[in-house]
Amino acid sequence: MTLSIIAQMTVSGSLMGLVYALIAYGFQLTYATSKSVNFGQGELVMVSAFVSLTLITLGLPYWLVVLGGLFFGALLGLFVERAGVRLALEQRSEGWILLTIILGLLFFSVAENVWGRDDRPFPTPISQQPIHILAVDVTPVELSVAVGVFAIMGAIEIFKRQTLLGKAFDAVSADRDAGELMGISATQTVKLSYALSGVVAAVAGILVSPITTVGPTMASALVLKAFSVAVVAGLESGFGVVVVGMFLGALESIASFYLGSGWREAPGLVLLILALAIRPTGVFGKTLIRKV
């Protein structure tokens, strides 16, 4: 009985951990081109989910709701880049840290005033009836999380590796000034990375909302865990966030079951502290060697 419970907690937690990994992947996209991250990324997830929910209440087909949510997420990402990041990068300052936090607070305030403070269910055409696979029960909604996460991450990685525009990511990441000299617009590349980060946030919101409901506070619960995943895996780890995300999701699910729900946040914080203390570049990160 105990093994079956652990198996169930591990699978359910791992699938939830994929959402953390996806949000962490959004951090990686912007860090790769600008060495900056959007500390309001959780609010992008939340606002995109609310917009998608609004489109559902208008009676739009689900596929159109998804496309609308992704488009709005991209617009939010572009807004963050223009309002909170670009000037700081041009001045080579760290002002983007405070500005992205402020924008996140702004999005939170807007969400509360427009949609209210109550959590809302997110309708989905995907069945929520559990399917018994081996020794665990998994719902199609949970399986859709795995499909959606790997689909969007895989599509972006193919875009980055197989297209000239995508390869600009690597060029700007390696040396922004050298990329400019080679005719690559670093500003446009950073804009694209923030737009893709917004799309990733929207996908995360649409995938997780049928499981957790939609509310203004969902951002704070998600972004801390996602940031822990990004730091533990390494901000340049690629798919390493998937491994760490699934591990963290399983760990917090087991901790919540055996120690109580009050301990659910503890594993992520412990992993974050250990990573910063022992390996700041992350488990899958690369150690930089500087020549002097």
Contents of the next structure:
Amino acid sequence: MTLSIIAQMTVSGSLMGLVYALIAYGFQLTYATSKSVNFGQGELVMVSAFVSLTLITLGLPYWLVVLGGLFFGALLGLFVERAGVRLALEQRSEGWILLTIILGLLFFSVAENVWGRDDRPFPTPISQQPIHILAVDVTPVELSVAVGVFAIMGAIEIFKRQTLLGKAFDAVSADRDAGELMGISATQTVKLSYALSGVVAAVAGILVSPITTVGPTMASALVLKAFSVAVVAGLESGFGVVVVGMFLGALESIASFYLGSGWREAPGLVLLILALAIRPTGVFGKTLIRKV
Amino acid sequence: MLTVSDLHAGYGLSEVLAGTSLEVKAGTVVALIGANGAGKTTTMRAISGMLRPTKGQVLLDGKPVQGLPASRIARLGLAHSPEGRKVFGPLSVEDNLLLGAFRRLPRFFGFHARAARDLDRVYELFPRLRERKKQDAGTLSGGEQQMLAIGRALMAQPKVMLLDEPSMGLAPVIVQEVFRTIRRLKQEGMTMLLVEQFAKQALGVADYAYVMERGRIAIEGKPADLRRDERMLAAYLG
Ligand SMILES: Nc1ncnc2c1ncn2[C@@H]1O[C@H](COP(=O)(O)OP(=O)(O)O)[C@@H](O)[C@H]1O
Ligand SMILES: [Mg+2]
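For comparison with the form predicted alone, produce the structure of the form predicted in complex with its partner chain.
And the full complex, kicking off with our chain again.
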């Protein structure tokens, strides 16, 4: 009996954890090209989800909602790069830390004013009826999280490995100056990475909202866990964030079942503290995260 | 092909180049020699856009390029193989070469087929790179990395190539191989500006040479004339 509950909690929790992994993957994308991350990434998830919700209420078909959400996410990512990151990077300062936090706060208050403070349901054409697989119940909506996360991460990894532009992406992260000498614009590459990380944030928002509902406060809860995942997994390994994200999601869901839902946030925080105390460089990556 | 006039550049407030002028005619190899710290690398960086010149003009094939971002200048046909080689360590040898041709290749698919002939040419020039094409560039020896850096610059099919101290830190046999390659590229008609500490060897391949002292061109001329110049003999060829 308890075993099947644990199995149930592990499965639904780790599916949720894939969302944290995806947001953490967004950090990795921009860190690779610019050694910077958007501290307001959670607000990008939230605003893209609200925009998608608006598109749904306008009566657009679901595929168009997804496309529109992703497009808007890319625009938001580009906006963050332009307004919060580029100047700081040109000055070789770390002003982007403060600027991206401020942009996040700005997005938060815009969202509160445009869409209100309440959490709202996010309708989806995907069924919420649980289906029984082996010993556990999962809903197609939960499964769609896994499909969506692996599809977008897979697409980006294929882009990076198989296209010349993707290789240029890696070249800029290896040596920005040498990349420039090959004709690869570092500025354009950083822009691309921010657009991609915006897309990834929007995918996370669209996938998670049917499960959690949409509201301005969803941003901070998600981004903190994504941070825990990124710090533990490091800022280099996409495989790492998936493993750590699923682990954290499962841990959370087991903790909230046995200790009460008030304890849901605890594993993420404990993990973050432990990771920073024991291995400031991440378990799966070698990058020093001196800025976080 | 490359004309530099009255170039000024520096780092922060300290000016390193105080009015450098030089010219590289199409199809010639020009050597830029001088003591350590004279400003040779800074000259190359100011030409290729890695460093923004504060004053002066750089004409690439008749077009002013000073002040443009390095990536723009590279796409206009200038390939700069920088001091210290700067290969992309975590990328494979072949990916390094493909990225050298970034300015000419399709960005998404089909780039490999389009680059096949140029890859073959580089591999024929440096057979060791073919053996190691799947290997991470960071695992190559210094000499192999230098060959990769030259090969990567060739992949661009540049109008002008800048080579900054290709022999730095290499064993004498490898230095000979590097100079053999430079000689061969010259025969094929490559236009090249070559920075070297080995003044004798550089003069051996060059059609024309400039000698730099404290950010200025101090002496210039044909190698044969420079070899007879007393100041040259005393300072660089003794
Ligand atoms: N990144 C840098 N920052 C500050 N000064 C530099 C830098 N690079 C070179 N210099 C200074 O510029 C002068 C010229 O250096 P460089 O162009 O590298 O000479 P060379 O290539 O002829 O040995 C030297 O005095 C050196 O100390
Ligand atoms: Mg030098």
